[in-house]
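Just the one chain here, laid out as structure tokens, in the form predicted alone.
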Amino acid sequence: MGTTASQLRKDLLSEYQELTFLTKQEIILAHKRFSELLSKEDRNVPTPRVPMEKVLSLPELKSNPFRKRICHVFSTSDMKDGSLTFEDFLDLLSAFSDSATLEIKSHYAFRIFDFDDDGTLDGGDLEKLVNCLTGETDDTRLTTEEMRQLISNILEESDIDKDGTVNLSEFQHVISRSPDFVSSFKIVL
């Protein structure tokens, strides 16, 4: 499904529209923005990849504290380097679009917050999540005791089966009670 042409073929545009939550105009804009990130050499490759560093330079991601995790979650690279193909980029934009469902958004949020990719949010994942949100400077970092208490509170509220971790269904249960989640989990080009 790769495309390197400066213009998207109509059949690909229709296919992408069917497979994503994006409109034709959003897909065309995404293709334009993706193409701008490609080096001249990569524009002639059948399925070009944009390195994570270039993706992170997008203003829409630059200030997101989870930007590197977002790239890693959506990247299909065998090298696990966070690089994105155009289809990876569309998947990312689709999951973060206004039209994506709560189920899709919560699934990807869970994967982004699952820093060790083990399918659960444990104390280590929750600590990294909190550090991403608060910043890791001496001024903003929580004390060990504050972090322990916060993680304990999160697990008390979210860990329904009391196994010491939050699984996807427990996470989705918590998210379903957060009315502003869907509107805040978005990236618009």
Second form
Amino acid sequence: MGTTASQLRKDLLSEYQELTFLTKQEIILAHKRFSELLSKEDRNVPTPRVPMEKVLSLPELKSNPFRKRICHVFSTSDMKDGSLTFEDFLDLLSAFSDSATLEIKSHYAFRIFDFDDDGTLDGGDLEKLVNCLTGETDDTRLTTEEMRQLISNILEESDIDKDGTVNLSEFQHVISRSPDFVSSFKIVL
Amino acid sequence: RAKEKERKKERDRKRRRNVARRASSARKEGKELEDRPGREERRGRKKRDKEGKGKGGEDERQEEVKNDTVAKTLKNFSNENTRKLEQKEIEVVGEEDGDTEEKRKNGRSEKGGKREDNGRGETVEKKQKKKRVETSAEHESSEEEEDEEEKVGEEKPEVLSPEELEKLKEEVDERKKLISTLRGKPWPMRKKLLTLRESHEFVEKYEGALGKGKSRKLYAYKVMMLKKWMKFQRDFENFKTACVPWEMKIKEIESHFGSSVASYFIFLRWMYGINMILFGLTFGLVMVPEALMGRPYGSMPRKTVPRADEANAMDFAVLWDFGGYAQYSVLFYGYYNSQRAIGWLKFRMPLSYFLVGVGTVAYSYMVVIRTMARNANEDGGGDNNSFNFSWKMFTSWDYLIGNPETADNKFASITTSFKEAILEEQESRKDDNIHLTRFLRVLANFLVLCCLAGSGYLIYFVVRRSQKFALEGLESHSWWERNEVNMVMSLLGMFCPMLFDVISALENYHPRIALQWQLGRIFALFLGNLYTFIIALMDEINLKREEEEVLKLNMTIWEASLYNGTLGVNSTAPPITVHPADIPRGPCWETMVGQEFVRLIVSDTMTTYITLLIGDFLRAVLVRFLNYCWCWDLEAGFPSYSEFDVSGNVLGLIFNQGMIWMGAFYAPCLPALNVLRLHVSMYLQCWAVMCCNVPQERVFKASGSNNFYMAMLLVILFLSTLPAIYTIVTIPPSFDCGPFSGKSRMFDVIQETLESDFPAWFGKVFSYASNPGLVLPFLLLMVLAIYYLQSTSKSYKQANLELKKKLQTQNEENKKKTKMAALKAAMDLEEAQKAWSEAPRQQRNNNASQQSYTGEKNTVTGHLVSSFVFVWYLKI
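Starting from the form predicted alone, produce the coordinates for the form predicted in complex with the partner chain.
In what comes next, the whole complex appears, and the chain from above leads the way.
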């Protein structure tokens, strides 16, 4: 991609380096991948957006059960359609990068799991989350009884103030004790 | 609710106006004297700057301002006669705002935090401020009091009073801090960009103003250098990540197979790094100096191939066995000369050899323990079961997985883990025939023990047999007989785990426990094999030493006969020169040990590669191509593709490393060989994994097992240094080969160096220091320190538990409290209802009181959680 569209301005590049957990090479790679996703006519727009379907076609996201949520969380689009600008895309990669802090990772994880965007994980969110984790096929789905049991167990463990939902600080508390959250909450281009 | 806020705001505004009026009237006299339009203008611009900070910032500020004003009204007008209910409302909102504020402070803007602090400490500062405000006398309303106050300092750097300067400095520092922490904030990029630019601008603008005249220039220069330094650091960081080898390869594997398979490769890379350093030490400080500065090949018996072997010393078969020229080279212990200092550098070869040997072991210990400690820190240690379900739920997905097949496997494994967990929780799974299971388990363990004993005996037998062969001379035997030991060990290592796998099917354990048993058994097998091998080697060492004794006697006879035969009685004549190849020599057990280890490593490497090629590659090829013409589906059915066996591979790696540690003293070439091996296996295994393995179904968790690997490595390190140190300390070195020849013990080299190379006082000090009278108390002290640290850590744990309990009870109390509050609110509500009997009003109240509970609860949880986490950190 030697065209002008794929060139990043130098000062922007350094600013991006300062603002994300990505290295220079990673930002350039991200930019390359992002411009590949753009359609021809989009390239001339000052801040082009990639529609969600195209972002989801990335092999890194293709098999992720939370791919739609991820797009929605990182999208700054006013239409709530999950489309991403390059900066949104960088935000995504930064949060999922190797060197991102636990705090930021857990913050975004919380928002990804918060399916109805109401700021807490309630029973409905947890149920959706379980369904995402167990896959689409019927033989891996949990029965309603199992689901109920599971959710009540989870709430018992992590709902410290017993209000029936898991809020951000509770979530971060749980996550911060987990041994493998940081190593698995990663997406690498 | 929004309406409510609006109304309240309005009320506040009215009150504020009141205050403003009062305040401004008080200040009037002083103010009218001064008229500074320029400053007004500047202030305006500054304000605009602040306004253009971005939407988010503005919103926040608004809210903060509101909060401040709410707090103010509360404090200023608490004596004012307001209706009870209304006041309650304000309190409610204030509290809630405080809560959101706090959250923001945690996650977001420092500035907000500061403001909030201002708001809190207002009662204290208020009076002071008012005085100051009155003297400077340029404020119109009390609402802008604080903002203005800050800005005054910023506006006129020329006439800075010390406290203003301080404030400005603080502000600049804050901005800087903001810049450095900006990347850790969960804001969208646009907001971050805007904040960054704005902050940069601010810092640039006012940083220069902090100094005066010359110092300002210096300051600017410093800032510039700092910028350059930052840039350099960033570039260096980039460079460093670019230098990490195989990063892309590992990431590719990671995205296909998830983090558990990748963890093996990361472990492999780590091992490679350690071996690189070991190799650097031995190569740079032992092998190269000896090769360059030591006596050349052929100058003395230990550096020459004996006459009897000369004919086939260059044969490939001999070289492959590390005999012939390979044996008499820098690769092995025997080649090194005992000359105290070599070359023009006066390099202390024997000392260096000894220190490098000790240093490699010490370095390995240090690295392993440090890594373990770091891992333990990351783990947070203990407390593993309290969030069992939540972790399964929130952290079980591996976001790296980019392969649909792996994703399917992951779905399945997550589902089973959920189901298992539920079952375990319910404890509904009862063993229907506990006696049968018990019997089978005992039987299985018995079988495994038989296997272990059998393999141990086999190795012992083979080693003894090979000694017999060696005595008879190797030439008369076939290739198999010569390489029997290594082959048997490798084959055992290959087939026994499979056997264990079959046996463990009897036991009917939970897969995770079964995996642990399996790992433990393989570990025992490897360890047993290794130790049998070592014991057999010890036997051989003793044999060689007996041989040596005999030879020493013969040597004197031979020398005497040499002199007698050629020169008769005239012993004063110059000694005749015998070619070094002809001089009889001792068996040199050290070289023998080194050779054994090198052979073991080579054959082990070969078997690993061959199993990889046959077991993985050939199998994959067969399955792939025979599938077209087979009667059942090979890919899904019986042979299928192989999985990547993470735990087995890690164990192999660990034992390989153990052998390196054990043998490195007697064969300095071992680390080099190992580096080579690891390098090749990195490429070979990466390739094999990507082309012929399928993702595993039973996932061995990556990071959770990291310290498990490390612990095994530590055990192996200890067990492998034990025999090495034993031989070094107890067995006298051979008399005619190696750097320590002629000494009664290897470590005598230290004493020798102390005596001859250091001043006398140093030797004295050393001898005092190594006096048992000093060493024993020191050891005692260390033991006590360990005991102390352990008990403190225990007490921390206890405190932690205590805190946890407190947390729970507090929660319950809070619950009760909120319940009470709810009751009270309900009563108030009823009153209000009676008072107004107005439907919308009631609705509002209801909302407000509900909000109050959640708000309060949230703050309490936040506090508790943060304090809890803090204690955890303390403990670590």
